[in-house]
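Next up: a single chain in structure tokens, the form predicted on its own.
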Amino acid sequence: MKFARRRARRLRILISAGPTREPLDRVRFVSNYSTGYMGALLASEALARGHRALVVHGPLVEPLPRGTKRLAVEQAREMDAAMRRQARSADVVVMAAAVSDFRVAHAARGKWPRRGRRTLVLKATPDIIGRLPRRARQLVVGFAVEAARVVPRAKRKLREKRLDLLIAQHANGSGAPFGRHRVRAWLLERGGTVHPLGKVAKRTVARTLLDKIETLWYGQPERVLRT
């Protein structure tokens, strides 16, 4: 006896991936250590299950799988505009990008000289996932990276952003959760259930997340008797 999942149609899954870059001047920028690996794995897993995958991404280190539709952006405001535009037709939105939280209030038009001191005034970048237009039945999934009190802070983000699912990851100061490092992760559901995933490979996180997305969308697996 096996289980077979009911699939009325393929899902249109919108994924954000990689970092954003916020310019200081024409040659320098503020960014983070994201490589886009998690987003690439999510796209790969979605395609392997027969779904459609569109990835809105910043500057990537990791390649995206063949068959992925892609939109390249650089700054957070560009990712915000692209995600808002594409979310209107998506069944599932997965915000896996590591968006720079801040930008310089006044970037230089040229190149700042090395000499002298400079004071940077930072402004918050758009809250992309919180601003997304929502569709009926649409699932919205977030990611959270925290150095301390990971689960309590992730629960607050899940609630405040009105998310259906959230992957929380621990920033251990030794590289994780960026790149190909194994991550200590938790899967949180809207109802408050927390599933500790332990320290796992990111491919496991992607598979676990797609399993949960399919369960929420299609319902519980249908029991089929195999003779």
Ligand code: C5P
The other form holds:
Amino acid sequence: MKFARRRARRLRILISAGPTREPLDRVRFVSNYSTGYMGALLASEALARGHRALVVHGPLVEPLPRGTKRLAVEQAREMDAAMRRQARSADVVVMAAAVSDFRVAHAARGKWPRRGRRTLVLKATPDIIGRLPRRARQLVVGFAVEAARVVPRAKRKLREKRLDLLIAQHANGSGAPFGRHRVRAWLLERGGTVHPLGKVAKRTVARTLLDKIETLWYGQPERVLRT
Ligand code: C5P
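Previous: the form predicted on its own; requested now: the form predicted in complex with the named molecule:
Full assembly next; the chain just shown is listed first.
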């Protein structure tokens, strides 16, 4: 990455990554297919540019870059608590985690025996990014996965969650865009600008996002977004 380094100091970037797990009983959980790959690429890109990165993560399939500062959590409520604490000292918060949207209302303390039928009652987890306390100048970035009407739905999320930037991704034929697949992605800005990124590698998404974050933070002239 080559561009003028006119900045006063490195950014403190807080990144969430991976899925969360919500217990059903002592040995089972509800979760999703997130691997943590996007979060790992964001951390790698941030460190390569000389920023400080802290990753709050659920159970990961993909490794984080060597030397990454990290905080491991499991449930959405633990990620919520960790993010709230750590966001106080972050210049930028990037919420790349696939937080489980539901938890089991009454998880069992023991192990449910395999017998007959069981009905699960699920409750929505807190919207972590939407309720983070904000610092002045802090940039808050979210991700969204949509199966249809990607841009209008993403615009609405950007507004409702009070985000500065949002990466929207299309959940296409192969299901949700988890893992090392290329993704069809868009970068949305708070002012309403939408940058279609096309079908790109996730590393490109990470670079494009870091370019935009640096541009917003340091006030450098807008560079051409690479796709
Ligand atoms: O509403 P939706 O789940 O599509 O929003 C996705 C964005 O919100 C992601 O940045 C995700 O990390 C974040 N999120 C959250 N807390 C939740 C669910 C999603 O912060 N409970």
